[in-house]
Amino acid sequence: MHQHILKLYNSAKKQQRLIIGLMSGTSLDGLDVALCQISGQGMETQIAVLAFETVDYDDDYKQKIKKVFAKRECDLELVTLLHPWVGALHGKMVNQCLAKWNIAADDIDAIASHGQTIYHCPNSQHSHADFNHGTLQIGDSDHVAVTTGITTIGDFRQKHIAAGGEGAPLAVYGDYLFFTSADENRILLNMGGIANLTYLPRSADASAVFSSDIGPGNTIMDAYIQRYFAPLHYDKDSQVAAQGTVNQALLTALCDNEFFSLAFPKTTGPEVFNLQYLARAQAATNTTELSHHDIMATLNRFSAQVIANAINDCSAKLDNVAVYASGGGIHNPLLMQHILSLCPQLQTINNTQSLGIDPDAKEAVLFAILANECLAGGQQRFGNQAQGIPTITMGKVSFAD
C-alpha cells in the first residue's frame, strides 16, 4: 500500500485524532488556526481545542486579495497566481503555529483547509439561466500539504454544491454533532462578514435542522471604517457607531432587499452587501450628506435588525430557546445590545465559550470536525439542506508529496 494511503488508512482507524482546522473569513483579518483533539465520530464526537491562534494578515495580503475579492470582473492572471500563493502562505502560517506550540508535523493527522473565498454566487444572485450555484475559494490545498508535510483536506464548499447545496453555510454538520442539546432549542449564531445561524431543535431531529445565511454581519461596517477611518480596520468597541444616530429612512432602504424575504436556508455575500449597496440606499433616500458616525450607527442597526429578524423567525412558537454567538460580531457591544433589544423572547445572548468552544475559534473547529468525519466516513442528512452528503467524499484530499 502506498505510504500516503496507509497513513490515511491508519488515521481513519484511530479513535482519537489531531486535526488542525483553518478558517479565513471575508473580513480578511487573519487565518484562524485551531489545533483540535477529536475522538469518535458522528453524535459521539468529542472535541478539545488544544491550541488556537489567529495569525494576522499583513497589508500586502489584504491588498492582493481585495483586488479580486467579491468582484464580477478582475484580473484572471492574478486569481491564477493567488491560488497557489495563498495555499503556500497558509501552510507557512501553520508551520509557525506548530513551532510556537512545540508540536511536530508528523503528530498531526490532517489539516482542514477552508481557503479564502473570493466570490460566492448562488443562483438567487445571478441571472444566468444555464448555471446553478457557484462559489470560489483560493488557497490550493496541495500547496498547504506540501508546505506543511501534512495531509490536507479542502474544497469543502465545492462538494456541497456538487451534492445540491449552495456551498454555504457549512456550519450545520459540526453544529449538529457537537452542540445539539436535549435540554433546549438552540440557535448557533455566527457573525463574521456575513452573519449565519444554525437551528438545532432539542428533539435532535436531523430533518428539522438547518443552517442559513442571514445577511450582513460586519462586512459593510468594516468596509466603511476602512474607507473613511483608515488605518482602522473595524469599529473597535462600537466607538464610531455609538457616536451617531440611526437614520430611519436609510435603515428602511437598507432592509428593502428580496434576499430577506427568501425562505431558509439561503446564502449571500459581500457581492451583494457592500459599499455600493449602501450608496444606492443613500441615493434613494437623499441621505448622502449624513455624517460618517450616523451612517455607522445606521449600518450597525441594519445588521442587528436582519440578525434579530432571523432569530425571531426561527424561535417563533418555541419555548426554551437559547442563542449562542460566535465570530467577530460578539466584540461589537452596540451590535449585541441592538440584537438583544430586538429579540424580546431572549433574556441574554451567550457565546459558545459557555459550551466549551472559543467563539473566535468556532469556525476553524467546525472545519476540523468536517475533516474528522471525512476520515471516519460519517454521514448525516439534514432537512432543507442538500440531501445525502457523505462526508467520506466531502472535500479534496491532498498529500504532502
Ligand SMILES: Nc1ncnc2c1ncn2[C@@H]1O[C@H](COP(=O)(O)OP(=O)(O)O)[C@@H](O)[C@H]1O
Second form
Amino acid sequence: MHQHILKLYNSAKKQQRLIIGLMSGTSLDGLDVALCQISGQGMETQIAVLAFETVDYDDDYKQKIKKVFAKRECDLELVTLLHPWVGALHGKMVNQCLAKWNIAADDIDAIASHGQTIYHCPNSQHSHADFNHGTLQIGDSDHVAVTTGITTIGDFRQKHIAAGGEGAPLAVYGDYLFFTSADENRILLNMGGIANLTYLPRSADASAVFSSDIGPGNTIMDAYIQRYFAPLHYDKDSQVAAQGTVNQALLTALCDNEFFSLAFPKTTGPEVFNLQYLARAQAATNTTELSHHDIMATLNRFSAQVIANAINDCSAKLDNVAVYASGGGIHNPLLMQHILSLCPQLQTINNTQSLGIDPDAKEAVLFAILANECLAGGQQRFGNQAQGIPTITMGKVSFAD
Ligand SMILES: Nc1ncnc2c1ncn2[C@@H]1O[C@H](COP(=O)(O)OP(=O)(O)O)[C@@H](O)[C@H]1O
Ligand SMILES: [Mg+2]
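Please give the other form, namely the form predicted together with the ligand, since only the form predicted on its own has been shown so far.
Expanding to the full complex; the earlier chain stays at the top.
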C-alpha cells in the first residue's frame, strides 16, 4: 500500500485525530488556522481547539486577490497564477503556526482547506439558462499538502455543488453535530463578510435543520471603509458608524432586494452586496450627498436589519430560542446592539464561546469537522435532502508528494 494511503487509513482508524481547519472568508482579513483535537465521529464528535490563530494577510495579498475578487471580468492569467500561489502561501502560514505552537507536521492527521473564494454564483444570481450553481475557490490543496507535508482535504464547496447544493453555507453539518441541544431551539449566527445562520430545533429533527445565507454581514461596511478611510480595512469597534445617523430612505432602498424575499436556504456574496449596490440605492433616494458617517451608520443598520429579519423569521413560532453568534461581526458593538434591539424576543445574543468554541475560530473548526467525517465518518447520513441541502463530508484529498 502507498505510504500516504496507509497513513490515511491509520488516521481513519484512530480514536482521536489532530486536524487543522483553515478558513479564508470574503473579508480578506486573514487565514484562520484552528488546530483541533477531534475524537469520535457523527453525533459522538468531541472537539478541543488546542490552538487558534488568524494569520493576517498583508496588503500585497489583499491587492492581488482584489484584482479578481467578485469580478465578472478579470485577467484569467492572474487567476491561473493565483491558484497555486494562494495554496503555497496558505501552506507556509500553516508551517508558521506549527513552528510557533511547537507541533511537528507529522503529528497532524490532516488539513481541511477551504481556499479563498473569488466568485460565488448560485443560479438565483445569474440568468444563464444552461447553467446551475457555481462557486470558485482558489488556493489549490495540492500546494497546501506539498508545502506542509500534510495530507490536505479541500474543494468542499465543489463537492457540495456536485451533490446538488449551492456550495454554501457548509456550516450546517458541523453545527448540527456539535451544537444541537435537547433543551433549547438554537440559531447559530455567523457574521463574516456575508452573514449566515443555521437553525437547530431542540427536537434534533434533521429534516427541520437548515443553514442559509442571510445577506451582508460586514462586506459593504468593509468595502466602504476601504474606499473612503484607507488604510483602514474595517470600522473598528463601530467608531465611524457610531458618529453618524441612519438615513431611513436609504435604509429602505438597501433592504429592497429580491434576495431577501427568497425562501431559506439561499446563498449570496459580495458579487451582489457591494459598493455598486450602495450607489444604486443612493441614486434612487437622492442620498448621494450624505456624509461618510451617515452612510456607515445606515450600512451598519442595514446589516443588522437583514440579520434580525432572518432571526425573527426562524423564531416566529417558537418559544425558547437562543442565538449564538460567531465571526468578526461580533466585535462590532453597534451591529450587535442593533440586532438585539430588533429582536425583542431575545434577552441577549450569546457567542459560541459559551458552547465551548472560540467565535473567531468557529468556521475553521467546522471545516476540521468535515475533514474528520471525511476520514472517519460512518454511513450515517444527515437527512435534510427534503430541503434541498445535500450533506457533504468528502472533499478532494491531496497528498504531500
Ligand atoms: N473590532 C472590530 N470592530 C468592527 N468590526 C470588526 C472588528 N473585528 C473584526 N471585525 C469585522 O470582521 C471581519 C472579519 O470577519 P470574519 O469572520 O473573519 O469574516 P470572513 O469569514 O468573511 O473572513 C472584518 O473584516 C471586520 O469587518
Ligand atoms: Mg476572516
